[in-house]
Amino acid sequence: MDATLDAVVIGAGFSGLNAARILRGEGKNIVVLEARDRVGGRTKHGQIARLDIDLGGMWLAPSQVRLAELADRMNVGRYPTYLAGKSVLTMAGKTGLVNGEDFTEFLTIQEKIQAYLLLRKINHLLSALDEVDPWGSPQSKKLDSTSVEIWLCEATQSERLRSLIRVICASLFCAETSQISLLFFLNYLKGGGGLESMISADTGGGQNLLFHGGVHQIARNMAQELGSALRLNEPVHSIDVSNGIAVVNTQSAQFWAKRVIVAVPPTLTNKINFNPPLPSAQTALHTRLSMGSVIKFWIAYPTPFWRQQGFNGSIVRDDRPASPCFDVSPPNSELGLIAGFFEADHAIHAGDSNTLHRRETVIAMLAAHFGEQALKPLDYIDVDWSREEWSKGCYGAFAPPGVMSHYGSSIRTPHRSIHWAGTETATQWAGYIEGALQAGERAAQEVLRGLS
C-alpha cells in the first residue's frame, strides 16, 4: 500500500472492531488486519441443531453499556439466563439444591456466617484498590506477593467456602487459585463491579442476558460496515516504528500509517517483531502473562425436559470436570439448551481426550442429576480455545503473583506510535467484551489525541 494511512489496526475481535469503528467516524483513513479468516476474536459463531449459537464470550451484564448500545443500534434482542427452579451444587463433599442461584441455602449457619465475613474480606480489600492503578495502592506488593489460593487459606478455616472460591476463580479466570495473584484478582473484581454481580447470572449479574442470534452477529455486523478497510487472514509480523512513520509487515503486504494500535491478546505479542524492541518491563509483562485454559460446550436436547422436574439447568460442582452448566434455551425455540466449561485444569486435561469422550462426560452428568431424558441429547458441539491459534486460551490473561506490582503499569503505556487494547487493557469489566469495547474507545482516543 503507498499511501501513508493514519492509522493501522491489529485485530478484529470486538476491541479492535470498535477502535476502527471510532477512527473511521472521525473520518480516520485505516486498515483492519486480522489474523483469522473470521471477525470476532474470542466471540465465534457456531450451530447446534440447526440453532446458531456463541461458541465463545456470550453474555452481558446490564451495566455493560457500551455492547448494550451495539446491540440496540443493530436491533439485537436480548433473553435471560433461565434461573427459574433449583440449581445443583456440589462442594466439598456436600451435595444439594437451591433457589434460583441462592448458594446461601447450601450452607450451614455457622458456614453463613463465615461467609459473610469472607465477603467482607474481599470488600474490604476493594475498597483501597484503584482500578486504574492498582498497583500503586499502598498494599499493592504485598497483595501481589501471594496467591488467592494462599490468601483464602489464611481467610476462612471453612473448606467448603475455599471449593466455592476456588470453582469462581477457575470460572472467572479459566485458572487455578494457585495460578493467580491475589491483586490481579481483586483488580479484576474491581472493575466488574464487586465478586457478587461478577458471578451472578440473575438481574444486574455478568451472566444476566443473552443474545438472541448470538453476540459474533454484532462483530460480523461492525466488520461490514468497514467494508474494504478490513482485511482477513493477514497475520502482521513485524512493526518497525523508528522513523517516526510506522511500518507494518504481513506476509503478503505492507503498510505505512501515523499510528498502530495493537488489539490482540498480550500473550500472542511475541509473534511480532518490533523494532525499535518494546520496553523490557512491557516485554515482561507480556511473557509473564498467562491465558486461560477453557473448553466451551453446548449440549442440545428436543425440549428443556429438566424444568418440568424442577430444575433450572444449572449444576456448579467441585468434583465434575464438566461444571459449570447453565440452561441457556432461547425463549423462541422449543431446543432445550445447556452450554457449560471445562475450565483450568479440567480443560487442559480435558483437552488431551477428543468431542466423543468429552461429550460423554458432559452426557454422563446431566443424566446423574436429570434422568434417563439427559442420555440423549440431539446435538454437541464444544472448542478448545487453548488450540485457536490466534487466542490460545480464554477468557483473557492472568497475572501470576510477581507480576502486576513490578510490570502492570506498561499494560496501557503506548511505545512510541503504538498503542494497545485489548479486553486485558480495560480498566472495566476486563476479560469481558465490555472491556474489550472500553479499550478499543481508550486506544482510539488516544490515536485521534496523537494525530490532531
Second form
2 protein chains.
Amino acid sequence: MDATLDAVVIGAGFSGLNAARILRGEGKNIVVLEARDRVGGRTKHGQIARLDIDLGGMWLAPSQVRLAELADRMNVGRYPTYLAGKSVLTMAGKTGLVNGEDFTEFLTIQEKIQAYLLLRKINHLLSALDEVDPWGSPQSKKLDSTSVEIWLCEATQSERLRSLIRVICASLFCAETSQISLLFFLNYLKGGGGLESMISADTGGGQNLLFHGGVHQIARNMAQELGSALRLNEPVHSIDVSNGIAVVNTQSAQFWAKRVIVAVPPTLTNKINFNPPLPSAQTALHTRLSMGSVIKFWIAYPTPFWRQQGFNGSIVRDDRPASPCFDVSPPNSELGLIAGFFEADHAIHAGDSNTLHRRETVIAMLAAHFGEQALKPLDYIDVDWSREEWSKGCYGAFAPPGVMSHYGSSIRTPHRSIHWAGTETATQWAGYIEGALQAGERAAQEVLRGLS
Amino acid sequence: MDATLDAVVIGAGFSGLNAARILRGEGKNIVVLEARDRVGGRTKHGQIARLDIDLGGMWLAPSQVRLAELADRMNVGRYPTYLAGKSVLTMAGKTGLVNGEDFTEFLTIQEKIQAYLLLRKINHLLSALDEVDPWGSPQSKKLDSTSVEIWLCEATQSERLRSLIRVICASLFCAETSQISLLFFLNYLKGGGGLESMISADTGGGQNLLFHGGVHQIARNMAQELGSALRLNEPVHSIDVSNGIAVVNTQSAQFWAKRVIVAVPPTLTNKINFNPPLPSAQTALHTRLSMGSVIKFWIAYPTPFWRQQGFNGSIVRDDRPASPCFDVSPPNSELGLIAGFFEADHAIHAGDSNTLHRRETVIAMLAAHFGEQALKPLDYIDVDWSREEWSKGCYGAFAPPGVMSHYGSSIRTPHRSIHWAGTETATQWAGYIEGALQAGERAAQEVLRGLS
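The form predicted together with a further copy of the same chain, contrasted with the form predicted on its own above:
Entire complex below, previous chain first.
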C-alpha cells in the first residue's frame, strides 16, 4: 500500500467525472469511487419503446458552455424542445392556451403590469447580490430569514402570479415556496442568468436543447476514458485526513491519496465518517440542506399526434400533479414522446402510489387536453428520485431559511486535503449538469494547486 | 429463529425504556436494541470533581408528572435550581442585574408595555392552536411559511425584546430564529404550557427542579429492570415488515417480532433501511427536520462563592457564547457548580475549538461578573452533542418553515407494524424527557392494542 495516489474522487456524476478528466489530463494518478453500479449521478439512462432516453437531467441551455463543449467533442448532437403550437396553461382556476411559452397572453392587462413589476423587483434584488459570496452582502441575513412564500405574498397581490411563482419554484427546486429561503432562491436565479432564462425552453433558455441519444452517454463516454481508474459499487465509509495523507475506506478496499474530491450531494456526505470531523458549520450546512422531491416520467405514442391538433405538448397546470410536461420527441424518430414531472409535494404524494397508478394520472391529463388518442400509449416509465439510495432526491439540494447566511460560506471551503465538488457547490448553474461540471473543474484546479 | 417476540424497541433513551417498561408490565416478550454502549439517549452520566452529574437533559418541571412519578418510585430526590440573589442579564447592549428571573426589571416602562403586548400576541396565537393537530388548523400553512425571526420583527419594534426572544429560541431549540418555523415554535410552546412556564426556573417552570445524583440514574434503573432484554451496541441497519412479521437486523443479529417501536430522533431514522420504504411524507418529514446544536458545560468551584456576592449564578447574555448558565450546586455538597450552554450558532462555532479553549471562554465570562475567584475552578467538562454519533444534536429536532404543515401529520402515524416514539413525537413537552416518556407510553399502548 505504498502506492499513494494523487487524488481520490468520490462520486462519478458529471462533477466527479469532470474533476477526474481534468486531473488525468494533467497526468495525475487518480481513482474514482462510485457507490452505484453506474456513472452519471442524477443523469440516468433509460429506454422507452426501445429508444434511449434520459431518466434524470437532460436539457442544455445555450449558455452552458462546458456541457456543450463536451458534447461537441463526443459528437453528441442536439435538437430543440418542440414549441411550435399551443401550450396548455392553468393558473389559479383559469385554463387557457398560449402560443409557445408566452404565458403573458394568459394574463389580463392588470396582471401584465403586476408581472412586469414583480420581475423588476426580482431583478432588482438579483442585481444587489454577489453570486460567489451571497452570504456576505449586508442584506443577506434578512433575505435568508424569509421564505419565498412570505416574500411572494408581499411582493404581489395577484393570485395568478403567486401561483405562477409557486409552480416555477416547484419546477426549479422540487420543493414548495414555503420551504425555500429567499436568499437561496435569488442566488440560484442569479447563477442561472435570471428567472426568464431559467424557466424558458425557447432560444437561450434552460430547457432549450435536448441530446440525441441522451445526455447520459456523455457521462458514460467520460467513464470509458477513465478505464480501470473508475471503480463502481464502492460506497465510501470513511475518510481519514488526520495524518498528512488521506485514507479513503470502502467496504472492501482502502485508498491512500494526497488529495480527495468529494463530489456527492451535500446531504449525502453525512453517510461518510470524517476524521477529524468536518468543521461544525460545514456539518450544519450539509445536514440542514434538503433534497428536492421529483418523479420524472416518460410516455410514448406512435406519433406526436397532438401536433396535428395545434398543441406543442407542453402542459403547465398548477392543479394537476403530473405537470409540467413537454414534447421531447427526437426529430429522427416517428414516435411521439412526452416527458414530465411530479414535483415537490405532488412527488411526495405520488411516491406512495405505484407506477401503474401514476401512468393512469398522466394518461388522464393528456387525454383531457389531447383527446382519446392519449389513452393508448406504447410505453410508460418513471423514476422516483427520492427513492434512489445515492441521490435521495433531485434535482438538487435547496436551503430552508436561515441556513445559507449562517453556514453557506463554507460550502466550497476545503477541509485539510478534502475538496468539495457537486453541482450544489457551483457558482453558476448550480443544480444543473453545467454547475456539476463547473464545480468539478474548480475542485480539480484546487487539487492541482495543492499538489504542485 | 421461531422465537417471535411481541415487540422490538429500537433506542434505549427515556422513550424506548418507558415503552419497554410498559410492555413488560403487560407480560410481553420484548427486546430493546440500543446503538450506544449505554442507555439514556440524550441524558448522560458524567462526573465533575467526583460528583455524579448530568451531561445531557437534567431538569424537572413540576407539571412533568411522568418523570416525577418514576423518580418517586426509585426514591430519586429533587432540589430546586438556586435563584436567591441577582441574575446577570445582557440584552441588546444593556447589561444589568435583576432579582431572580424577573427580567422585566430590566425593561423600561415602554418596553414593559411592549413585552405585555408581545406575550398577549403569542398567547392569542397559542389559544387558536390544536396541540395534537396543529397542522390541521386553517391558519397553519400561513404560520408555517414564516420563520420566528420574520414574525418577531413584525410583532415588536423593541430591539431588546427581539433579542430576548432570540435568546429564548436559542435556549429552547438550540437554533436561530431565522431557521425555525413559527408554527413549530408555537406548537412547541403550547405543549410545554406556554412561554412563561417553559423559560422559568422558578416554581412551576421548566428549569425548576434538579435530581440528586442526576436524572440519568432513572434511565439506568429502568435498564436494570429490563435485564437481558436490553442489548447495547446493537445499531439497527434495517427493518423489514413486508411480510406479516417484522424482521429487525443489526450487524450481528436478527430479531423477529410482531411489532416494532422506533424510539430514536426522527433525523436518525434515515440510517435505517425500511422495507417497504416509509411513506414519502414521513421520509420527507424525517429528512427535513434538523437537530439543534448545543455544547453543555459544567464548571466546579470549592464553594458557590458568587452567592456571598449576592449573585444566584445565572447569567443570560445575548453577546456571549457561553450563556445561559445556572447555579446547579446540590445542597448536600459544599461544591459550587455552574452548568451552562453554548447554543445554536455559538455551539457551531465553539464546536471547532476544543474543551480547553471553551473552558477559558467560560472562566473569562464568570470572572467578569463574579471576580477573580472564578479564575480557579476545580474542574471543567463539556459535551458537544452534535458530535455524538447517535444524537447528532440536542435537545431535539426543530422544523424549518414549510415542513410541519406539509408533512407533520405523519409524525405519529404507524407504518404497518412500526410505531413511532421519541420525544419529538410527543404532544406535550416534546423535546423534554417528559415528552419522551409520554411518546413511549403512547407507542406502547398502540402496540398493546395491535397485539390484542
